[in-house]
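Read the single chain below, which is given as structure tokens and is the form predicted on its own.
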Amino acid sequence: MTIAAHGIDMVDCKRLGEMIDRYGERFLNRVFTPVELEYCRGRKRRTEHLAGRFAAKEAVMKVLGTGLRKGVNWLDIEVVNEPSGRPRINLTGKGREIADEQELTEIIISISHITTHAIASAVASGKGP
């Protein structure tokens, strides 16, 4: 496995409370799919794991070198969860074009999250930008 890229991000949980508050389910829907939704919702701690998504969909389209630029949208950028509780990554539209364009193959994602704060860390193998 070759690293070609490598992205990290932390959230405020307390400011995604906020924004969540704010703006409700249109900011929901923007931003989240409707199996990561459910996934969140599901939880005790939803926010938490609301902002671990939030963190590994930044650090991804660090990962791609493109932030919400080059038509790369949160929806995109998917968090699942095998069975065993691992997140992984599924790349949709331009965020899945545009790892293509740039042979990766994989990304591997890490999240953890406590009360005040969530990140996330991607690391994508292939050949690279």
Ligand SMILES: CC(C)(COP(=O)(O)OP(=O)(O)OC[C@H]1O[C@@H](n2cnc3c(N)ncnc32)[C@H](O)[C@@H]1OP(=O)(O)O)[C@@H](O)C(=O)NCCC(=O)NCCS
The other form holds:
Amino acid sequence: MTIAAHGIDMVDCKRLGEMIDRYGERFLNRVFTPVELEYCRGRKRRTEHLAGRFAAKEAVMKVLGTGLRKGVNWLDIEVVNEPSGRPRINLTGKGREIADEQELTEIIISISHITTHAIASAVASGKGP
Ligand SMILES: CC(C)(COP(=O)(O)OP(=O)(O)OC[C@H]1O[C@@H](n2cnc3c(N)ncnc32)[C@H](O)[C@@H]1OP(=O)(O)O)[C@@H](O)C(=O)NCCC(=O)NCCS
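Cool, the form predicted on its own is there; where's the form predicted together with this ligand?
Expanding to the full complex; the earlier chain stays at the top.
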């Protein structure tokens, strides 16, 4: 396996919480998939979990080398947790297309969060850009 790309991102939980308070459901539904929202709903540290997902999406955008350009949508990058709690990435739409173009075979992520910040790292295997 060849490491083709790596991306990392850090999110300020307080700032994300303020965005959620300000823009509410409209913001949540634009950025997070129903699966992600369901995972975070009702959890004691909901904003931290959401911030972890936000960081993961940005880390994956760095792996793809696109940011939000080239039509990649927040919802194209979904974080799902395995029964063990381990997170993995589901790519759809333009995100999937770009990963295929770059012949990325797999994207592995890791997420961590504390009260103030969330951080995520994404590593892609494949041929790379
Ligand atoms: C998995 C574990 C390492 C998470 O670490 P943590 O410091 O509690 O929390 P972090 O904020 O760093 O990480 C949380 C993220 O880890 C990820 N995670 C959870 N279980 C995981 C697993 N089995 N494998 C990989 N990643 C995992 C998730 O993405 C989670 O965030 P999310 O729920 O928002 O998706 C921890 O819960 C664990 O099981 N540790 C084992 C050792 C232990 O029990 N220590 C406690 C005594 S010191």
